[in-house]
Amino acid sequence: MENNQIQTAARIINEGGLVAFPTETVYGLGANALNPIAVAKIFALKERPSFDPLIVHIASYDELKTLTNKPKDLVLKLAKKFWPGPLTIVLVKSNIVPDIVTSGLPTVGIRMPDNEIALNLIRASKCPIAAPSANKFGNLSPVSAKHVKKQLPGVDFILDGGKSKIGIESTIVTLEGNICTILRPGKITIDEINDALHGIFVFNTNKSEKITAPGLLKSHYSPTKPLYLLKEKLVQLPKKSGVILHGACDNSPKCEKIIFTSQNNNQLEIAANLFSSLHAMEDDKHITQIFIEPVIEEGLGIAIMDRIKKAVYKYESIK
């Protein structure tokens, strides 16, 4: 990408403007975390409710220090371990991040992203960048540019850096004394955490029904089309269905159309390619319902079955 295309995005961003970029989670909806009316923004373009708070995006260990309050030495080993990459790590937040950024809550979450673009656009900007997902609330997250001029066409400016390498968003984690919480599933599993903390508990689920970081709510990651769980192959589905497999099979579902995330079920593959497939059926005409296959609930299975789950609640609860 031209450098002349970053220095305008740092632009826009410093005089207060939106712009989204690729990441290798997902692309993002990016604002000056420091500028609120900014942030505000951010809420108003995705039609977010305000009880949802956002992910700060940083390039610079500098920068984690002066939007937290002396982050403890187990926070620097985590995120030495895995930054630049797709782990998000919930602090306390200091004076100077705007509540609307993390909803009123005491606390941030913060990541730095593994994408050359992403890092490039912070450093130009001289700022910490709060950015969800570039998507409407709710709605599919975008794994490509493409996925954002479709639903937010009002966006300042799109960093165009091809298709996202992962596919999902981050984990998110947060640290109190001995204990580890993830508080969302993502391309970082459990057992990579334990191996980076030796001698701290870790916990793979949130019991807390506050919400404390994105992605929490119970319906979420949905498409415009009514989806549901394949909970058989061998199944008569309605007409102008489309189905979404993430392996190669002998006795495929009769359907109008079939899409593989993978050919072998390929963990890195099917979340890679998990949101993609989800568009390409909801831009379909031919389709008006979509089911797709559930993942084993095993290692980087877990984050994709928490975006299955969350994208398909609001149709199967109405079942």
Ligand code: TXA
Contents of the next structure:
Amino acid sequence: MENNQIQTAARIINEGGLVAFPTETVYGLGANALNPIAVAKIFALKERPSFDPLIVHIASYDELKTLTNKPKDLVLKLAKKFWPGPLTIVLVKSNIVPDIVTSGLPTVGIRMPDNEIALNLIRASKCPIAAPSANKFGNLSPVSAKHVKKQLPGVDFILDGGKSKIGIESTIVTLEGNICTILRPGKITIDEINDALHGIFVFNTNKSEKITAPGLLKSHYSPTKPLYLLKEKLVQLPKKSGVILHGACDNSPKCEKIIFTSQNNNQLEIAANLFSSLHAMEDDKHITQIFIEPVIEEGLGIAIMDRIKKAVYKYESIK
Ligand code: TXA
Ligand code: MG
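Same protein, different condition: the form predicted alone was shown, now please give the form predicted together with the named molecule.
Below is the whole assembly, all chains and molecules, this chain first.
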């Protein structure tokens, strides 16, 4: 990536514009997190409801200290273990964080992305960057610059960093007293967090109805064409069906097109190729509906299946 592209992007951020940029998870749609008018443009371009708070991206621990009041030791422990990386920590916000970023909540989600272009953009802009995924609200998450252009042609500038390496969004956690709650499953699994936080009770919100993160809806990440779960590989599929599988098999379903996210059910490959496979099916004019194989909900499979369930929800529920 040319340095002058980062400089141009940083100037746009400082002037209150929007820049889409790569991260290791998915592409983000960024604005200066401390400029409420710039942040309002994110909600407008994405058509995102105002109740859905944004994650603030930082490149240094100094920024963490200005965005939150005195982070506790446990927070620093988690951050030091997983940052830069796909972990968002929800913390009590300081007064400098505008209410529009957090949808009026007293807390803010913060993460340090593991992507040099993202980190250089934050450093060159000299401000923390608020960024949701760079897609229209509810639609497929973008894992390439092309995916961003398809959904958000009105963005001021796109930094093209190739394909996102992880392919699904960060794990989001809150820490309260001796309890760590995973609000959204992601690349970092509950076991990895358990290992990092000895003696702390870590649990997954999926197991409880009580705590939820605003903006985490049942339907999300959906393609514009109907998407269904492929429950059996040998069923008769309608004409013009596209099928997404996660491992090669002897009896592939009969259909217009098959995309394999992995040849052998490798979870890292499935995550990395999940959204790009869905985008490819969405863009293929020969396909009118998509079927996707479920994955086993273990380890990273929990986050993968979370995205698949939300992606099929609006179509499965009216079938
Ligand atoms: O990997 C990621 O996290 C990507 C990249 C761009 O960093 N970002 C991302 O942002 O997935 P977004 O806006 O698509 O999802 C952010 C979610 C919100 O929908 C909400 O559920 C949760 O983060 N969130 C943000 N701030 C929160 C807060 N203060 N309390 C609870 N949940 C929060
Ligand atoms: Mg999103």
